[in-house]
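The data below hold one chain only, encoded as structure tokens and taken in the form predicted on its own.
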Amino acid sequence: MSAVEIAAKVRSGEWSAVDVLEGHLEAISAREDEIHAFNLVMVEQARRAAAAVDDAVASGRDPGPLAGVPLALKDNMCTHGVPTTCSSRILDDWKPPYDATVVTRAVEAGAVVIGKTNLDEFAMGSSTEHSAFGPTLNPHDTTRVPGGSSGGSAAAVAAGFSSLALGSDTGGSIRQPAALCGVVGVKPTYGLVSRYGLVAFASSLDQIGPFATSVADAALMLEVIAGHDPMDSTSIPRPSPDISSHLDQGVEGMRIGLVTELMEGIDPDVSARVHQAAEALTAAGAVVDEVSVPATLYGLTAYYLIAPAEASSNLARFDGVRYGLRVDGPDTAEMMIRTRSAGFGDEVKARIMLGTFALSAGYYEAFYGKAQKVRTLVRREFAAAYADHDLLLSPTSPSVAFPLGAKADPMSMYMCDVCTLPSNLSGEAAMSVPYGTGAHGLPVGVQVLAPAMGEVEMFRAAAVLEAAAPSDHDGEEGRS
């Protein structure tokens, strides 16, 4: 159900916002059991909010853009005095006294939080398979992943549980999830949205973005949350953009790259359909060729040195003292040992302690200074594809979703972040689109990326995108 058509009747009186939430909490009843799209589900709370927009409407007042919508919460966004896990166990139950900045705007824009989803613990990973509450499963086909690590903010949407959720990027987290999923995951230019709120792991790649059903609704979610945040010292100093009413202006004219380091490694399946993509665009009245952009091979590595090195530094907060879980010791020094040890999973600290590595005394220059060198040639050699092209394109994903447990080694799913975490390392926006199935009949996602600030001309290809996206019976060679 599209959250621009609940938003719009809900506020004409048309529907009642009780009836549409109850609509999503019987799609809940029916299915999440077997998905596990959720940590919790805000059941009362949800009843409350909705009717208080019901009561708005009533009242001749206008409850805002998202009225009335059913909207889920990637569980590391803080929510006032209501749990807020990380899907971690060391801060089981934790209750945080403020909101995050994403959600005080969301819920006076009239939506109505509908729950808190799953992750890979503290945002690590690509499968949501690292979650202390166990995994979330692909609403396609649940012996498969939804990818990760928003994977229950994306199951949420795909399953018709949520018109709208929100999720954290760091290296692909909101665009891979999307893409296994398929529906439209955004990872906005670097201080666009506000992190006030966001639990961190990586300070200087986390991003929030929104998981939608369609690109008009995804542009609706990111103007309500987008614009300056005083609380936030990364934040913008703009006001949030307008992306709706340009959706319908298409391409003509621009100028797109398809970026031939990240077609390499990539599923049969999902490079027919990328290349599809670059076919409509063309269409469309763009110009798409070939660009180079070779840092992105080095991305990877840049990568798991600074995002496990910032992690290492971030997570240090989470030691029984303050808040979350305690496990007493005989000392200070033993129960922050044993709260951390029985708090934190495997992929947790295998992070912590590989980011600690890099920062440490000897290993610094040769591990994290070197990533970060790195990270400014990728910056450079995006900016010098910018100058020749408004836009780039890439598959999301190198496939479409795995089944559970096929990636345990560490290295090949690290690879499953290989073409969303470069938009990382730069700062700028991307955005994964649905377009069409691949093998197993399984969703694909197709990658837009933009420069920084560029969401209004990365929003126009991607509604290009989203109307010549082939339907689920197109392309049956491309299946397996």
Given for the second form:
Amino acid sequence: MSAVEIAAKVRSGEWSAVDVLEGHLEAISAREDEIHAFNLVMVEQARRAAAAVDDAVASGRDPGPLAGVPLALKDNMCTHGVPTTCSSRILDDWKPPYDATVVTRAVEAGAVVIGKTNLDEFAMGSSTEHSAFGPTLNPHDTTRVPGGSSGGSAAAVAAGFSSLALGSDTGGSIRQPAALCGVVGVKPTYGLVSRYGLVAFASSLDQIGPFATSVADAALMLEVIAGHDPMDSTSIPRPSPDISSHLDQGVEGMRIGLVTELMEGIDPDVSARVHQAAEALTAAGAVVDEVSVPATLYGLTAYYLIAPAEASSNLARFDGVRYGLRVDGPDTAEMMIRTRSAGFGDEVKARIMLGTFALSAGYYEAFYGKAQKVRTLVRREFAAAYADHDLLLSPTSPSVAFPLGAKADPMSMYMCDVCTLPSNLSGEAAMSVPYGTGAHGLPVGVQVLAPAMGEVEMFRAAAVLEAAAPSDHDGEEGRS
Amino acid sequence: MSSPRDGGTDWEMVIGLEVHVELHTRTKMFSSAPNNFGDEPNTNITPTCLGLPGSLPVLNERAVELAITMGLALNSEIAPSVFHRKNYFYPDMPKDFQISQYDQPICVGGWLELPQGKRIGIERAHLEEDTGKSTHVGGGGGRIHGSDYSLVDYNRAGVPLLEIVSRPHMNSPDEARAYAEELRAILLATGVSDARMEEGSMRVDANVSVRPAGTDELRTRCEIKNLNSFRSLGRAIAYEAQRHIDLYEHGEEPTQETRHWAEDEGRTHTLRSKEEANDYRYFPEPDLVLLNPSREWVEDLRARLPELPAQRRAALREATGGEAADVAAIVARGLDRLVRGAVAAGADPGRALTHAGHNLSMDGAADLDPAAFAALIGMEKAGDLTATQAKTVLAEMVDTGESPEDIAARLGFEAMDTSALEEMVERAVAANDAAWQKFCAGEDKVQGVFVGFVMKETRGQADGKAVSAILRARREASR
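Mind pulling up the form predicted in complex with the partner chain next to the form predicted on its own we just looked at?
Starting with the chain above, the whole complex follows.
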């Protein structure tokens, strides 16, 4: 259900926030057992919040731009007094004593937090199969993954469990599941949205962003959570941008580059949709050409050194001393070893070891140091591309949703992020917009990339693509 | 120094100090929790202090100002700097990494001038956060190994620290002490830290090696920790240097390691060897941004620097012509402004230094009005007060804030006239004839008998010097 519509009708008193919530809770009752989008559905808290929104409206106060809109939170965002697990055993029963900045802002804007969504443990993965609490399934086909790591949030929006959701994107963890679940997913410019209260995976890459069923809903959500936060030193000291009022301005005269390197190794059903999207943008008055950004090819390697290196340090604090799981041992060191051995899943352990190695004396320069140089190169080449382009275009994911267990080999799983992670390395904005379907009638996402703080132009192009997107049964060449 | 066993080689100590000081801020380095020593354990904490998931550091601007201030006081260059993560597991480190500046510190180079004039080079000074404080309970003698359980107070976690690293420019325990004391004086003068060694707000580690005197080689050094007083610092360095000399003279070599000073035993023990050193996997802290203080900010802080101990010593010497050691002692006790003020108001510099050096050790002395101090010295010089009376009046001035004139009048300190004194001396001589004969025979020391008599008679109000003068004149006249 559209967030823009809910908020407008709840604010005007036409709809009740409680009714809106109950409708979503019914959808959850109907299919959540099958999908497993949530780690926790906050039924009672949500009912109280919705009632409070209705009370505000009844007493003439404006609950805010997200009045009564159900919102699902990826379970790596801190919620005061509500378990925050990161889908890991190691955070067993941990209840944060504080709210993440995005949670505070969303609640102050009238959103009704409906639950905490499943993810790959500590956001490490591209399928939501690496959750300590079991996988989330794709609402379009429950034999398939929803993508990841924010698979629970993507599935919750796609299944109609929640109008909006927040995810975190370190290498594509919002955009790839958005593409696989057929919803809009946005990774904003690094620093546009506060990370305070987001359990860190890789601090220099992590960014929170919205999932929505429409471009306008995503814009509304982003406007609420964006803007400077003094609690995050990397937060950009600017107010939240006005995106919504520019959505209908089109792409007339914009120069948009299709990234050559990101079209390589892409499934034909997906690349066909991306070419159609390019044509749609051209038809809307944009000048679309091909542009080469060769460093994106090295992005994957650099990413899989930088992200694990930062993760190895960020996840060190889970040592059993102060909170979460503790497995006792004869001494402190052994207690820490047993706790971490029992508390982390295999994928997390693999990345911690990889990152520890990449930072070790004697290897630092060859691995972490070199990866940082590649990162600089990626930034420089994007800057060159943006010198004569307003936006770039690519697939979001190389394929449509794949079956559970299909990518048991880590390298094939890591390849899922090849199109998305360059934007994390450069710290720039990118979003995935549904654009028809591909193989098996499954959703395809097209990625619009923008330079830092280029959200307004990015959303304008996304709105054009949304309007031009083929409906479910249009021209599905790849459908089996 | 030379070896006690072998007259062949003269050895020279090479000492560098690493000093950690807690910065005197209201809040912690990266969070809004209060920076207060001695509060109830685990009360001054925020999610950031505890390293809770999702928490982030935000740099304390005041901590940066204090670091820059100290850098300027140490003649350092203030440079663009970067925070790194120093990764290691320890229960009192909430994040299991410490945020610390690494290869790009905020203060680069510089020097500190000791009271005796020697300049000690400063390598660098960098910002870092403190860890929590562990208490290991039960067996193990206070160490983690063998203890039954450990308690951690995270009030200290995240307290801002400045680590000041000297160059290896000190060559004796006395120089090392003088350096540490001078550093402390600068920290106090600038308000950068309260620098209390007993509370741990100033912690000194010493790097010690020795070399044949006259060479400039740098031999294997050992780092000595647990130096909780200036006295320990001196003793530990002397012990460690001698240990190195003994090793060399037995054909052995020290190994590079960290050693623990055991104050009760008067010796150092191995804490950890170089091989056991952690690989800290330093990398730039991604949650913080480059720290690049603007020129204007630095210059503003420079303009606000107070007069530093070295400048104060120079000014006091210029004002009084005093000896370096006397002047240094008076500056160390914070009485230099009083002395300079009194001299500026016309006081005799010598008397002002003497009083400040010997008669003003009580609390509150530095707050004395310089003009009143000058007036007292004037009365003394004019002979209106004896030296003993002046000392008494001075103490009363500090205590009550009354003027020296009023105090002298209240205590009945009016100089005795000479005739009264002469009469008193006559009585003293008459009562001690045997002593008088000895005095006339040249035994000057017996004059104490007469001075004592007069003092007793006058209840201490007589001027001892005047009594001596009358006695000597009487002896001359009787010859």
